[in-house]
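So this first bit is one chain, no partners, the form predicted alone, shown in structure tokens.
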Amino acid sequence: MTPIVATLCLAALFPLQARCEREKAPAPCLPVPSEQQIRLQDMEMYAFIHYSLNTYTDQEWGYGDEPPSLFNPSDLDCRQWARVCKSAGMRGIILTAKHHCGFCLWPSAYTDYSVRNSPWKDGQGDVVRELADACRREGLKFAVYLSPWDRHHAQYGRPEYVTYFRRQLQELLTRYGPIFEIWFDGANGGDGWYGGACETRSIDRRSYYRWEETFPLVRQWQPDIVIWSDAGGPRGDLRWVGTEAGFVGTENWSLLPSEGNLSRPLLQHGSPEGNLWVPGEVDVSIRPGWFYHVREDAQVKSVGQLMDIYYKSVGRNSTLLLNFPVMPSGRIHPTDSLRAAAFGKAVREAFRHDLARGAHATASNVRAGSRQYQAGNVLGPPRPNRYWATDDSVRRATLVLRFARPTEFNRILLEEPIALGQRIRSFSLEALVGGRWVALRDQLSSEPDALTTVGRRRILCFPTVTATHVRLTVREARACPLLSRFSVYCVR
């Protein structure tokens, strides 16, 4: 090859070269969700089962006293439970396998507070059993609530029962198959029976359960679970929202800092600046309470209730984990069962028909101008690695949706692809209508123009417009904005 050649093959070589570069996929913007973390928000909605001994005296927390002898179900039915749960968009269920008053629906090895001792099915039966078989029948995953408290127990409060915690623990862990969460529930410590004492006992939430040992042992059981914890020390895989009434902050970060207190506003919206991946998960009842009481039957939350928490939960980048009563007879309530199918019913209409499917768009900036991250990747389902993505010097950008007529809508659902973190900080819609660009504001929302955050789903609502396009600017972000989703929706 000549110099004269050679010199024009690098030269050639350069550009390409450099192309090559900038078409390199965006980095993560740190820190970024396990794997066990994205399974978990891609299920978006699951289910809490409560049912114990507190079922039979109509209380919410039992002291510990209750005789086992109260459990004795006419008519129990898991598969029962399970349908209603799916029926209702439900991809999961998460039992109480233990509540706060140490009974166990279970026949634990180490109790005699259990199932074992009560006339139902003579001893023999075993709730957590049937209804971990009742969801791989319907195709649900399936998790348990194991109270760290245990009102029942003569030595909680003391070493030997973190022993006993940890063996029931592995009985639930290990004979039951896959379990996708663990719950721990944030209740710790108080007045109750513990074995006749009769008296209140505290301990330190932060040292006495020596956590730092227990969530090691649960991943070596359960190497794909997730862990709920309300009850102190280290983070968990997800947190508390700091309410039990079924919303979390506009403005959601699925980022904690690793250490101090968790405030209020922590809870509602994450931090930007965290550096754990800990997204929230919005625990709320169906009725007034979490267990059954028949004073309640007539409380039972609506379908535009329930469509509201939703929106709240769901479409603010959280998980919803909706509680279901059962009755004295074993059976979820037909009232509650109805509405659960009217709930999933609901959400299925709302979200049919994509009016993006047919639209065009475009981006102010496409990474390296690559068919690879265009604009019409936000078109339809996500799928992995397709996304709209822009150079990494870019921070604010727009994204443009074209319909080929004037269409009529009323939601926006946004999506980012959270395996490569959360990023966007600030954004604005606008819709075009009648040749002029309208802002439209999520009503659900007491934000101004400049929506929030976008994270594994965000979904707005407002009065209908018609217009023939839709305008999303980014206008700030923590890297280089991406989006796997970009969907429109006309809700009658």
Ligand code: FUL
Contents of the next structure:
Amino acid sequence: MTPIVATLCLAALFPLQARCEREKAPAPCLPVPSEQQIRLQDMEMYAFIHYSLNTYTDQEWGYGDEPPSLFNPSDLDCRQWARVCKSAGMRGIILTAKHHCGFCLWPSAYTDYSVRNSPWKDGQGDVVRELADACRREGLKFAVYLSPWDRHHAQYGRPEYVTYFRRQLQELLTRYGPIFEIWFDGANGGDGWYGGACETRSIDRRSYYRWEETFPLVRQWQPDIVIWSDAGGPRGDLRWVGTEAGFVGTENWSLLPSEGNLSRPLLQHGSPEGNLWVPGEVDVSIRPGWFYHVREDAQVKSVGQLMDIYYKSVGRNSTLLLNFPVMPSGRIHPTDSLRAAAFGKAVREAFRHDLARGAHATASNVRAGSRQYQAGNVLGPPRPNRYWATDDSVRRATLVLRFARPTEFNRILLEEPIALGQRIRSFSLEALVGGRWVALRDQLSSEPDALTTVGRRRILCFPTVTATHVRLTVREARACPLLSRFSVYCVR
Ligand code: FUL
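And the form predicted together with this ligand, for comparison with the form predicted alone?
First the chain shown before, then all remaining chains and molecules of the complex.
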């Protein structure tokens, strides 16, 4: 190669190299979710089933002395539970394998206090097995709740009980196929039967269960699991949101600090300063109670109430864990079943027609001016690694959708590609109505002007407008903002 040719080649190469540098994918903004957490967040909604001896004693918390002979469903039908949950749009089911009373819905080898000593199927039954099988057949994932507190066990409060608890955990996590989540409830009321002692026992939540040893065992037995924990010890993979009323904060970070107490505001909102990825899970029952009570037959939540919960959980960067109690017969009540199907249908219909699909998208900044990160990436169904991105130095940017014709809408759905972290701190939305930009305020928020976080999914609800354009302004972000979805809907 002559020196002239070499120089020309270098000159041609250098700008290209510089461009490649600038087009590099945005760096993750830490912390980021694990693969397991991403899979869980993608499930969006899953069900809880509360079923135990409480179902037969009309209680919420059994004392631990209720006889197993009471457990005698005439018509137990796990397939019906799975169908009901599926019709509600749930992608999996978490079963109370053992609630605080200590009664086990599976024939544990380590206790007599289980279905083995109940008249149901002459003691040969296993509810955990039946539901795990039913879920598989209905294409749902399966998971378990194992109460750390046990009001039946004589050794509760002593080290021996922790060994017992781990053995039960091993049974549940190694015998029933893939388990997507384990729920370690933090409730610990103190008093109980405890093998006849009938006394109050208190434990140190942080040290008693030796969670730092138990969590690795859980992950060893079920590598794809996520751990929900409110039981003391290290942070789990998911957090309680501080209420069971069916909502999380409008500002909701999937981030928590690894140290310190979890106050209610921290549970509701997470923290942008958090060093761990711990998304919120909204747990709520379709009835006032978690277990079935005839007196609540007329208090099943309406579709309107369930939609409100959907917007305040899934629509605020959280998952929704919706509980269905099972009746003494062993089936879900027809009212709950009808409501479940109607709710599932309402969600599907609300988000069927994305009015943004035919729109044209432009942005104030596109990363390195590259097609790879263009504004139009937010349109249509999200695809892996497809998002709008700005240059690294940008923290404030606008993205405008122009509709082909004036369009009526009242919902906006936004998503960040969370594998790269949760980045947006504050944003606003406006619509061009009759040639004038008007602010879109979130009707379901107590602070309608403060649009803060987006995360896995944020849905804004506002009175219907007819507009030619809609504009998103990212006002503040933890790193250059990214957006993988901008959808627009009109819910009647
Ligand atoms: C609480 C428990 O005490 C309730 O009985 C129920 O299981 C709920 C999901 O969690 O902490």
